[in-house]
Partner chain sequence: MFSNIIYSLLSVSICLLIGKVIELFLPIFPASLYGMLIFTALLHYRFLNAKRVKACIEWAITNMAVCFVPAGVGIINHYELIKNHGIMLVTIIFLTTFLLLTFVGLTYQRQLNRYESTAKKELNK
Amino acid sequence: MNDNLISEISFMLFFIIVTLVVYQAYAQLQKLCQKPWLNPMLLSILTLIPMLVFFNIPFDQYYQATAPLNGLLEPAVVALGFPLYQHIQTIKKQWRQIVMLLFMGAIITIAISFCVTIYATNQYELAVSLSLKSVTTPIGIALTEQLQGNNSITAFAIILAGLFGALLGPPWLAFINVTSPKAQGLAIGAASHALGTATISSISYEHAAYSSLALIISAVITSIFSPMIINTLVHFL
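Now I need the structure of the chain on its own, in the form predicted on its own.
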């Protein structure tokens, strides 16, 4: 085993361990204090980013080193299907309305995000990356590569969308008098993917079921239609 391979493995193990330790420490802190704003994901980001900047480590290098952790996102999303199974009979009766609402929401979100960013910055890479912020990380990264966006910006935008949905989504929906568990679940799942779904799942199984459904359908719609939407909009902007 050559020195370069040993160095790469050591680097990977170091950042995997650091990431896990930092996250678990903040998770225990939130559990102890019972404060929603002590979100372990948010606090981990606020800890790890200065660390990377201080040691002059590019995000792409850190992302590759922690690839095994990113791979765990896929089975984690699958696990969210259990509450969906529990409410499948009710969902069957409403699937047309749900799919139509999520289709309209996904299409409008992608188009508006892309157009606003293009007009504000005139940067195609940035516009692509920000328009794909409301899907899970593996899908968002794959679409970004296909559409020649910036993986780092996409990953960061996805994390921000998830954090804002997890922290502010339920209080905001309650404030505007959206109190239905079904509506809240669909809104959070569509806008804030797995992180928002994991947070709202603590409220009830019904929230979890509809949020998981929105997450899955929105991801499928975005995967199929975002290349068509973005490539079409490029010709008009």
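We call the rigid core whatever largest set of C-alpha positions still superposes within 1.5 Å between the two forms. The structure presented is a predicted model; accordingly, all values stated were derived computationally and were not measured. Numbering follows the first chain given and starts at 1. What changes on going to the form predicted together with the partner chain:
- After superposing the rigid core, the Cα of Gln64 is displaced by 2 Å or more between these two forms.
- Once the cores line up, the CA of Leu13 ends up 2 angstroms or more apart between these two forms.
- After superposing the rigid core, the C-alpha of Ala174 moves by less than 2 Å between these two forms.
To test you: the structure above is the form predicted on its own. What is the structure of the form predicted together with the partner chain?
A lone chain is what you will see next.
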């Protein structure tokens, strides 16, 4: 019993430290190279998977051992209230317009992603996961659990959506004549959540402000309306 506990704790420490070290190494690399596609989260996942496979460690064991990291997601979301607080004054004036726009954007993309995925794969789990990809990970995961989607597919879809928007968003938006930092920030925050926000925050303060605003409002809208939309669509499909 005692031995068991000790081995469990040492497993925990070991896997958490490995995860932190791998992540930190890539974070430093990104700091050195300043390339957004060197995303530490994505690279850590791509490094840890072959490691687990190579050493024959079952995923469940790894996941249980790193549960404390997963538990930190909740306080992390609470912390996002800080950038929101910082930008409240800036954005008070256009409040209604912005909420309306993000509301329409979120609803349309949730519905389209859900329907197309159901049509293409005929799997409810996948469709739920893909329709929740534009919100920040902790909220996406919480909603996936509520709607019985697939956690790890959601996590991966969220990272991909974040990377697409962070890397291709600014050049694409400039190409279609969306040049204002406000509009660029809002669009990238809505489509690519924290990952996009973190990436474009280096461009300008305005980008950062509008992007974190969009990220937060979209998260709220998605949490309220995605269960309704998905339940309604399931009824019809």
